[in-house]
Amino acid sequence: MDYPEIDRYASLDSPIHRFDPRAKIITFVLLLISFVFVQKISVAFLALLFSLLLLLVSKLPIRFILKRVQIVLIFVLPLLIIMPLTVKGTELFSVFGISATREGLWYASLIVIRSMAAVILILTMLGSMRFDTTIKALYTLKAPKTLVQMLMFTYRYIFVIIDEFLSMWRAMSAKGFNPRTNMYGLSVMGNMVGMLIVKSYERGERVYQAMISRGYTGNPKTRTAFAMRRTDYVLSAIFVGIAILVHINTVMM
């Protein structure tokens, strides 16, 4: 199976990959916050172009990003149809008594552009770091321990759960089960999901007991050593400056 590892290309060499993980998380989060609150389509489009520029600099494969952006597009693209029909404003056109408004299309376009800019930005950040490095950087930045450990274990065992699900699905298919929307099909699917939850819980208990017996203290440990260089300070200053400019532009509207 082709697992969807977010850090598959973390070993590439680029200025974004070499950027200190702690500074990268802080500056990219600041950029993300600034981008999602943009109120002008022109500025949002510039934010999208900047996100694409960072993606190109990072040398991450475009296909790798597009596969994940598609999931977001499924949720945001329908807004281009729904919002023009539901937001009141200047009428663009009317079909069978249903009017589409300029303001609705404007708001929908703004949301879609901001979403794409934010998603590409966050994927570039996560895709250019090994996941264990991301976890250690979050821990170093004093992120809540519980949240950090939840992220770590979720990413570690989500693939185990996927394998468990596929194994159960193959066993059911080998016994002649065909998924249908009748009562029998829904009952079988419900039982399978229930079994998967129970197995996940039992596995979690076993893993927890095994880690405690080996002296796990909740502190992530990697061989990665963090050290800020001159280029890291320069990149941090540039990214923070862009975030501030975008924020000022939003506040002055």
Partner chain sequence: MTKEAVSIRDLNYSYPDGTVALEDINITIEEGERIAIIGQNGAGKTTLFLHLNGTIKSCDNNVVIFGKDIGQMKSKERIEKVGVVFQDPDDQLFMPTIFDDVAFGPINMGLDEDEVERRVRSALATVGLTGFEDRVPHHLSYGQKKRAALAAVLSMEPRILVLDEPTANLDPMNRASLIELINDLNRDKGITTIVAMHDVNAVSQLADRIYVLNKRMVAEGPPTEIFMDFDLLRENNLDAPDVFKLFSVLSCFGFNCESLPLSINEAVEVLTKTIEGDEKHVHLHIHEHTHEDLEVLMHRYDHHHG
Second form
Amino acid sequence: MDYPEIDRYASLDSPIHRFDPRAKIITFVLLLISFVFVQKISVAFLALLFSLLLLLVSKLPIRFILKRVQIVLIFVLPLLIIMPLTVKGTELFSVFGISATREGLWYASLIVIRSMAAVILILTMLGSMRFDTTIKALYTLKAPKTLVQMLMFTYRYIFVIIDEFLSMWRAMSAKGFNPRTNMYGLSVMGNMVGMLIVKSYERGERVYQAMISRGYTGNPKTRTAFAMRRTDYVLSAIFVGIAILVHINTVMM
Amino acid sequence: MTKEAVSIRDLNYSYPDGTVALEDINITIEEGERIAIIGQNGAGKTTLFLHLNGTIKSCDNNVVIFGKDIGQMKSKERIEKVGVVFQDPDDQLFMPTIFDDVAFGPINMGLDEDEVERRVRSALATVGLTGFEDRVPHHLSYGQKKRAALAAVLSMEPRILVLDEPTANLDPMNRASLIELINDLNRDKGITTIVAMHDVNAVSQLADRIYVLNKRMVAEGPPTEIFMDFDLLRENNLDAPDVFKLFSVLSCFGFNCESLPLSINEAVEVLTKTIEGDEKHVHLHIHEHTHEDLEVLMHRYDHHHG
Amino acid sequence: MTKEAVSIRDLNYSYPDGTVALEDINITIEEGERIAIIGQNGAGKTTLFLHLNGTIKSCDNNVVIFGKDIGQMKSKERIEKVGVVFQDPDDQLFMPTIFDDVAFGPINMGLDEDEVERRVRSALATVGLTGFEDRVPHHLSYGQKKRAALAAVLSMEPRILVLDEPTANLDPMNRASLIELINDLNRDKGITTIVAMHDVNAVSQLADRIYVLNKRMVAEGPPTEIFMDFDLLRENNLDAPDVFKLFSVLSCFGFNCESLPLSINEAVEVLTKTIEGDEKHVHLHIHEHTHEDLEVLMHRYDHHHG
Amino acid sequence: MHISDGVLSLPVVAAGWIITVALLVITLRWGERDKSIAEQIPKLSIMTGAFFVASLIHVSVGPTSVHLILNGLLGVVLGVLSYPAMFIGLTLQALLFQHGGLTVLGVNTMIMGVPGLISYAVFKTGYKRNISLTALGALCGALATVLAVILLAVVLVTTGEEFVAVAKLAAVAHVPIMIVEAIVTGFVVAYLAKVKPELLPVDLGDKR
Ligand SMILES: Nc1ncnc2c1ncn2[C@@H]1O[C@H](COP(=O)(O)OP(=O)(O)OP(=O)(O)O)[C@@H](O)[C@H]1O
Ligand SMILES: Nc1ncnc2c1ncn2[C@@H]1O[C@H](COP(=O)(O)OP(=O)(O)OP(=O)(O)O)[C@@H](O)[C@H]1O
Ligand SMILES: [Mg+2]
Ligand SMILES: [Mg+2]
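If the one shown is the form predicted alone, what is the structure of the form predicted together with its partner chain?
Starting with the chain above, the whole complex follows.
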């Protein structure tokens, strides 16, 4: 189990890193929404190239990106095999009486390209600022308070709970436990999940007590020192323009 | 004239599941005192602390802070009066960055931005964490987390500081520096400090007066008095500090001093004074009762044959 | 003839995030020894222990237990050799009843039901928890949980027992009884015990030999030797036991003994022997260097002006 | 079984958001019956963290390994507030581990969260009928997985009939996951009943 170190390279320096967090979130999400609904492969491909360009500018290490893109590929790549074989349409070729269709291949490719563009955008956005900055930016953007607070506290305690889980896991393997998928293995797994839940419940009580003793009223504030500069406005304008252009292009053609 | 910082009258508390945690607690603590609460595991120390800042509310108005019932206080007033540092620092560092954590209390008190900033800086400086403002809590070491949790309470500038097991799991150096820090706060800012701890060797460094808790308050007094009482200690699964024990041993060899020291520094003083007072030397010798006395003494300190 | 229980050669370890935790560790522990590993917070004690039972696997085959590389051992063989009791008992008790928890290891070893039953009873008896079989571990007191966690490892009847901070958060009585228990296991069953702890006052009660860890092994030797070395202690944020310090103080007043004691019991012995040897009495006096010596000594023990 | 960005069509994505936003508003209101949400946030968040971490646990099934979903358990333990918890959990999965996506958060939360809510109802009803807690837990674990697979299929097929075969395959692939979920959820519920029954929506009798 790894720690979620999505913001490991947040301290690099690049135009994307310097982009105002609020503007970054808004414009990247706009780009994201725009890209995932593109209908033409050629345009989707251009969108992917643009995402890659942003990634390049951000200087985020390729290995960091590849490891994470891989996760999405595992989900979408099978479509490239399944869809050509199952979607009806013009035959492309046929092996052993099973035929692959142009429509299937086209549709699957579109999906793969769109999701690649999307995940690269998200990684560039998140990788170029600290996660707590992301949360604070959401706060100042007036995202629903309850949800942002939950996001903030959950994120904070994931690290603590992972540590707890790892200690439990070590204690179990120190007693010769081998995780196997049989009744016994799953029962131990169940106990472990149960223990994790019980401990978190009790920690939740203690954390609440600690908050009360520091005057918690249900609306914690955090420090933010965001300021939009001219370059931020320029960048934002460009990104919004591209997000729209991608679809105007489709409509006109 | 000193004021009563804490006054608790006839406090009883049971957890919802029926566990009786506190019975008939009566305590009075003057402003500026240094108090330790000792007691075995499950004696109710943490439960008592939860009452001190109103986290657990008693219905009978029996917890009074600086003359005012804590149940009647507004949140802001309460946290200006009493700050509690709990045992596990991870429970107290719940915000994304150290700055946010230390600023949490002051912001809730409604202070303006400059004042919040000033308090955060000053609290972090006090605990020696200047420059850690933007660090995230999960990348700190245990000792650093402990100090950050203390800073998060200090920034509310409470008049009473309550600490649950401040030295547990700390290495000797971190432990010594935390003890010094707590004492500085008491001396320089007149903050009343109340600690709960198991480490009897450190208790006397942090307290002028001790309460012994075991659901009820079973004893109260200066450390020397408490640690002198073998039966009290044994009945409550407690122990005397090593230095104290050693001077009891020395007294079997004919070393007489006015009051037994509890820490090394006190011991040096006592030795110097006693020896200087006795014409620059003291005889340690084995007299007719030495062996007998020693046996009785060691037997008393041994928990397993009591 | 004694056998080598643990032998580690040139062990290095960094956590995946790059944190260097251990560098060039070399240790050899004979069967039946009582070892303590001390070191400041973050020194790598817990990390080292994770290597001792193969939880963290080193690639270079440099952890050898009873002559056999731990990487080559089957899980059953490994846990019969080394049992590790971690610090937080809550991390180790996750079964619905104490019985299940203590039976967990033996069941994983593939023992038959009768043998499992026998081992559980015997382990529970050893730690004094007979009759607790059907209790829910989560509902025990802290001291009981600590003992249950120990029983859950004892039931695998390991030849080497490794304990991480066995006494942290325990009250003095529970602490004393756990220390006695560990020593009994060493004496009566010849189990090699290795402990990591911050409580220097208790170290000498649990160890005949100490390793000082600070990423590297910076020192090794009998407690008296280690605690004599002021610079070593200061450089590693450590401290000497109070009794030891006090006898250094006494020596400034002209008390001479062969080796400085580390615990109360040793102190009584040393005092009796020295005084008896010196014609039934010893002079404590202030000689021309006393004040000077004292100052130097106390300065050395003080962490904050080092 | 989280859907990635770029897979679904605009109408489906939009419908997912509408349903999820509506359910978020409703469940958060509903969750405020006894206690204000502000008071519950710390505990709710940390429990969400626990479920998040639990869902990172891998279980090997045959040659592959699947990770636990636990949406049924989430419903049983957190009640109506399991919906916002699921939303936060999936947001973090998408942001931190790239499981799922951002635009499809509405849809994914619906796929996982609605079965959670149904499990909660089933658990409470079953409890009144005196069904054993372990069996109920197992039932909820299985049911929540099945319902999630059905919703997943519906969402995919609504996007385009190109997905019919994909949906069928996904359903088959989830059979082992369903079994694992049922067993694990059953054991967790049995554990909680013994150790901390107040975590389950059951009547504690004399204790309350
Ligand atoms: N949330 C709770 N529900 C029920 N009983 C509780 C709860 N918290 C504590 N107790 C019980 O109340 C009693 C007092 O517990 P408390 O934690 O105050 O003791 P303590 O003196 O702080 O112990 P320790 O030295 O181990 O920290 C114990 O018997 C404990 O088991
Ligand atoms: N899972 C982990 N990932 C990365 N670094 C870690 C991890 N666990 C520990 N470390 C780091 O490795 C070093 C050694 O840690 P370890 O826990 O072994 O120290 P320790 O001597 O047991 O300390 P303590 O006395 O506080 O228990 C520390 O710098 C610590 O921050
Ligand atoms: Mg306590
Ligand atoms: Mg450790």
